Every structure is written in C-alpha cells, then in structure tokens.
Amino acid sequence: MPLFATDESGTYRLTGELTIFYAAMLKDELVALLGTAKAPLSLDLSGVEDIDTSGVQLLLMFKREAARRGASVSYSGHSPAVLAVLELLDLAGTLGDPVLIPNAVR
C-alpha cells in the first residue's frame, strides 16, 4: 500500500490494497505524517483497489488521531472499492467527508 505525496500542499495518494496485510505498516506512516504536517492533510483514495475492515479502521483511526492532535484530515477521490465498503458499513457520514460518486459508478 504505497503512500505518495502528490504535491507540497499536504495531499497524499494511497494506491493498491488497504487491507489487513498493509494496514499496520501504513498506520505508522500515517501517524508520522501528523507529526510533520504543517497544513491540513488530504488523502486521495482514488487508487485504493481493495479495502477491508482493517483499512476502514485505519481511516477512522487516522481521523480520530488527527483530531486528538488538533490537526485536520480529509479524504477525497473515493475509489469504487472504498465507496462500496463505506456504503456496506454505512460509514460515509462518520468519516465526515463529501463522497462524490462518479457517473460511471452509478
């Protein structure tokens, strides 16, 4: 589960699988970002090909940890895999980010 900085504005892009196999490894990387972020962080989820409940827990933990530190995290570009899991678990509102559904997915 690679995490790439897309620019210097605090936007990062996740690609690949956000599953139990990668969530623990990615957790440390995301928490480290909170320690160095100078601006609100944004995670682009458009490259997430698969996500399970461990991945969802990671997204929820990252938001909660950011809030605890007085930082801000938003998610954007929800991939079809992310949208399906958020809808299945009825968590789109819990993450608090606008979820845009591309025309091709409807």
Contents of the next structure:
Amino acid sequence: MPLFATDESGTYRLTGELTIFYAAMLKDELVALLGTAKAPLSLDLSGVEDIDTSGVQLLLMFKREAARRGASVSYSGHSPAVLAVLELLDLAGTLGDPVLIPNAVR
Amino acid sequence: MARDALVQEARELLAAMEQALMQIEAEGQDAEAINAVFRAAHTIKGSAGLFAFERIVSFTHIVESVLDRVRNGSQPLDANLLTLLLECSDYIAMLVDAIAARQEEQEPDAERRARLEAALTALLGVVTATPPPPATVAQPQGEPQGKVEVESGESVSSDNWHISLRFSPDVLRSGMDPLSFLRYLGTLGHIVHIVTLPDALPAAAEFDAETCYLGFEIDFASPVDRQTIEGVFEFVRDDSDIRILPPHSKVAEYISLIDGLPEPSGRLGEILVKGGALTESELTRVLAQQAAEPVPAKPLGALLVENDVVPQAVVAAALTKQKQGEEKRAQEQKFIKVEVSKLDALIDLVGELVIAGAGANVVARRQKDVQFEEATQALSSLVEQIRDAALTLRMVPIGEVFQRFPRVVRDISRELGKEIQLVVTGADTELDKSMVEKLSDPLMHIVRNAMDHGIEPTEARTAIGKPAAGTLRLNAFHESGCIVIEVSDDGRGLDRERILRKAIERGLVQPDQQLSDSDVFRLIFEPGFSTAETVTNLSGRGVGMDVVRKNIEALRGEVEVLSRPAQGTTVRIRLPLTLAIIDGFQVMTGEAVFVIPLDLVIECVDVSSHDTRHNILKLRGEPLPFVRLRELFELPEAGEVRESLVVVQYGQQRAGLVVDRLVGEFQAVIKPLGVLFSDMKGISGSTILGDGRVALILDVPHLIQRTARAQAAQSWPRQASALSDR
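Rather than the form predicted on its own that you just supplied, could I have the structure of the form predicted in complex with its partner chain?
The complete assembly is shown below, putting the previous chain first.
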C-alpha cells in the first residue's frame, strides 16, 4: 500500500507502490493535502518501492498544482526505484529537488 | 486496419493534388493551390514513413523537394513541370496501389520511376548549382553561415535516431506502462537524450490519474534497423502516435515531425533542439538574444529564422500547424468516416427489417384486428423511412467519378493533338457508392472513344465551320428512379453506313435487314466491333465498348447511343438508383408471384376490353406490344381469369405485361439469383414476401426489348430468325 503517514513538521511520507493501482486514490489525497497543509510542503519518497508512469505524472501534477496555488512542494529522500525512473526520463531536474544521487545508485 | 486507412487517405490526397494541379493549369499559379499540392505530397510521405513504406517515402521526398522550390519561388512552375508533377502523382498512385495489394516490397515500374526521378533531380540540380558558392566559401570557419538555403533536401547533422512518442491516453488503463517500453528500448542501444513532455498535463481538477498525459522525445544511438525499433512499440502502435526518424534524416522529415506533434508552437525551439534540427549551441544563441531583446520579445520562430539557424521551411511548417489543426477540426465536425462494410451490414439489416415488417403486415391483415393493423401500418411507414435514410447514407455525388476527367481529357487531347474542352454538369447528382467504383472504367472508355473517334482533328473542324475546339460534355441527372449519365461530344457523329457494312461483314446482321438508327448504333457494343480505320494508342482495337455494356448491365443498367452526322454523339447510361431495396409492384400469374419495379410501372389496364391480336394492343390509339407472363415462363393454364395488363416504361420505350392478378405495392429487398440462374433472361433477382414465399423480380428493360423485337419480327417475318434471342 502506498498512502502516506505524516511526520510532525511539514513532511509527509509516501510509501509502497506509486502505480496505476493506487494513482486515483492518491491523487485525491494529494489534492486534499494542498487544501489543508501549510506551505512549504515536503514529500519524503524514501519508502516508494515502485513507481510507474502514472506515479511520475502524479508527482509532476502535484508540484505544478502547488505552484499554481502559490505554495511550494519539494521531494526528498528519493528511493532507488524513484531515482531510476527519474534518470530514465531525465526528470531529475524537475522532480529531484535536492539532487541527491547516492553513490550506490550511480 | 491502419494500412487501409493509409491507402484511402493517400488516394484522397492524390485526388486533391491532381485537382490542385489542374486548377493551376487552368487558372494560373495560385499560392493556395501550390500549397495544397505540397501539403498532399507531404502528408502522403509522412504517413507512409510511419509505416516504413520506404519506396513511397523516398519517391515522394524528391517530389516534395521540387514542390518546395516551387512554393518559395525558386523554381518556375511551367507546363512541362506541371506535366511532370501529374506523372509523379500517377506514379505515387501506383505505389499506393502496391501497398493496397500488399506488394510494397516490389517497385511497380522501376524504369518509369528512374525516368521521373531523373527529371526531378535534374530540376533540383539546376537550382542548387546557380547560387554561386564563393560568398559562402569566403566566410570564415566557425562563424554563422550566410543565408540558410531554404531546401528541405538537406540532412540534419545528428547521428542518432529520433523517436517521438505520444502514447494513447488509455495506455495505462490497458495495463501497459510507457516506462517499460523505454526500458526495453534502452536495451537495444543508448538513449542519448530524452525529454519528458508534461505539456498535456491538466490542472488537478481535470487530472485523471489513470490517463497517460506524458509525451517523450528521444534521441537514440543504436546500430539496429528501423523494424527492430518499431517492434519495441508494436503493442501500442495502433492507438499511439509514434514517429521514428533514422539518423541523418532530411530536414523535410523533421518538418513532418513538427507538423504531426501535438505541442503548441511555443515549444518550437525545444522540440527542434531535441529533434536534432538544431544543435544546442544554436538554440542557446537564439535564447540569449531573445533575453536581450526589448519587450515585446519577438516570437521564437521569427528569431530562429532571423539568425538563419533553422531552414525557413521548418519554421513555416511549425507555424502553420496550428491553423491546419483548426481547419481539420471544422471538417471533422461535418463528416465522419464510416467503413463501407458497416454501412452494408446496416443496409442488409434494414432489408431484413423490411421483410419482417411485411410479414407482420400479413399477420395483421389475417387477424382482422383493427388496432393491430394500425400499429403495423405505423411501423411500416417508419421502416420505409429508415430504409430511405439508410440508402441515402450510401449515396455519393457522381462528382467523385467526374473529377478524374479533367485530367484525362487534358492528357488525351494533348496526345491526340486536338483541342478539347470539358464541360461537366450535374456533378452533385447522387448515386449509390457501390456503383461509383464500377462506373469509372466504363465512363473512361466512353470518354476516350469520344475524344479519339468522335471529335475531329482541328483542321477538319475548321474546314466545315465548327469551332476549332471540340467540346466534351459529362452530364448526370435523376429520372424516374434512375440516374442518367450522358457523355456527349460535338464531333462527327457515328457513321451509320460504315457500322452497318462492318456488321454485315461480320455476320452480325443480314444484308437485307431493316434496322432503326438506335439498333444500328447499338451494334458498336458487340464484342470485337470497331469501325476505326486506324488503330490509335487509345482506342480502335475493338475492345472496350462491349466491356462497357457488360459492366453497365451488371449494374442492372442500360446504355444507349444517340448520334447525328456531323453534330455529335451522346452515349446515355441509365442506372437504377440503388442495388439493394426497391418499391415493387406485386402481380400474380397462376400461383407464381412476380415483382415489377414500381418506378417503371405507368398504368394498369383491363385486357378483356381490348383487341389483342399479334401480341399488340391498341391503347388510346397507340400500338403497344405486350407479352403474357404465362407464355413467357411457360406456366400452366389457369382456366377462366380476368387478365390485366401492366404498362411499363424504360427509357423512351413502353411495353405491356399481361398477368392474371394485380396484388399491390410492396417493398422488395433484392436478393441476387444464384449462379445457376445467371443466364436466365427476363428475371433480374428474387425477393422474399411477407408470408415467406419467394417472388421473382422481372427484368423490365430486357422484357421491353424482347417485346419490341418480337413486334419487329412480326412486321418483317423474314428477318425474324436473325433478331430473336433464342
């Protein structure tokens, strides 16, 4: 299961699969989060075990939507699965935020 | 099937191309028409490229290069080039035919292709040679080059494949992940550069998490061939937009790419860079200048051209894209494309509905239940409307056939050295789509014949005071349930004596036989009959006119020839409006039920009050030949019946059919007769009645001819044997 558990500060944690199976549900939660949370938002991706195109789209959309509402979102702690996809799609610049590419992955 | 769609689209585009070329020839150069020609060639090439039909891509490419020069004014469009372009469009049509026949691996006519290519490249060569190179040479290395030659033939410098992917929005829902295709692609080579295009991502409110919005532009280094790369996307190819350009593709192919991509022209610069039409440094230069520009900044496209980093053609293509998109949308709203087989299935079903409705009517009448009868009557009137509506779906204007002829007339008149003008009227007369296809060859034969034999050479015309230019007319109109198509010329007319002489020579008629003009003219449709004294390239080999008649008769139609010496000839084709369902008039003889097409029925007369000797009846003072169906079909005598006579008319001729009983109007769904009955005269098909019985549909044109002949035979009994068809 993906979902996210909250930290105390402004950090939220995404875990499990970021795939088509959960995309619709996750989208609603992310949008709801934008409505309630105080800026700036930080999303911890270290628990993401798998991510597909729908997941990438979600992350892109979330960031755009936040910007549109004058908020800001940053992603952190990219898991190896996320990093691999960001590299495949050359999206590290867009979704990498603090570009942390661990040696293990390189 | 995508291949069929490609073939159909290409054929439509070729027709448009030809039409535009003809328009240029008739009305002089016109930027819009030249653009139309260019667009057609360009789109054909683009779609063929998607399927890797290399033969058509490489040929069209050269044509397009020449057209591009015409478009930007560096190549004059003279009569010779027009002819060359028309020939090229013919050759592209052959290549398209090869694709349709699944023989795209073979060159249809290598010699012709070589000749055309040589002529095209000669034109290209001349122009590239003229701008003197010194200016360019004098420029120091590394500086931006002078004017970029607007030339779509040049190749880009990129060594990589360029792949543009726009997946179908439903790809995720169908259980496929674009990422997995990219990963697999990565195993075949090296993804040098990839741009993920999030342009299509909507705002959160419209965002559907299960729809795929992302597009990808990929530069890919790999030694594999195109097929292997295409294979990667095999499962998504049908619904998705996938474009693959090989290394060192022509600029024109990138134009085509830009044309096809959905991103707005604001993304132009990025797409161009990622597409390899520009290098990064060229774009950086442009962007730097754009930042320095005072507001309002020029559009990126203009800057690119100003800096000569992009061939103008590329930018023009990107900028006109939006406009084309709007035009396309407007057209889409007006028409939808439907597979013909679907329409046919619908019409079959409507046919069954008509039969079932007739069945219900019969039951209702037997039940003698007034309400039930009323209900079935309401139903039948609706069924009738549905039938008519369904049939009009298949109706197309005959202009679809006629539009080929300006070109044909032009080419043939040149070949023959005659000046001939074509006048087309009634092009919006509609007829069944299935007939359009079968009509085109017979018409072609008739038109060729008219031009070759009918219209005299210019000197001969002026000598007898006719206008030097001959006139060929194509006309179409509706007449009592039929469509009539006429091909007329103002030429010398048919030579009655010569036709008769030839027919006697060949034993087709007896020397002492009396024949009316129309009987004589009908002889030209006999197999192997030609009166031409010289065999020309076009006609005169005695094949053609008999094929014409056969084709027309296969459509349940009729051909007739009218001719006047020195004034011209008209070939008139009469065809039924539809091949599927007719309003019929039901009659009975003994126990047998027959159906006569209602459109052909004039009136019904009680026979008993008339004198019926010699199978001729005097109706209001006019003699009317008739035939008894009982005798014709050798039905048993039924004893005392009160016979009726149905007067039928086809074209200008009338005849009577004597039957036992008149039953009434009836919608008949025509079922073709089996092969066994194909030689049977007098019957054109069968239909099923409401109570399940089979009725035969009478072939009225044949019966009328037959009675007319029988009458002639009686008037001149001596020649009867030569004319009877038994």
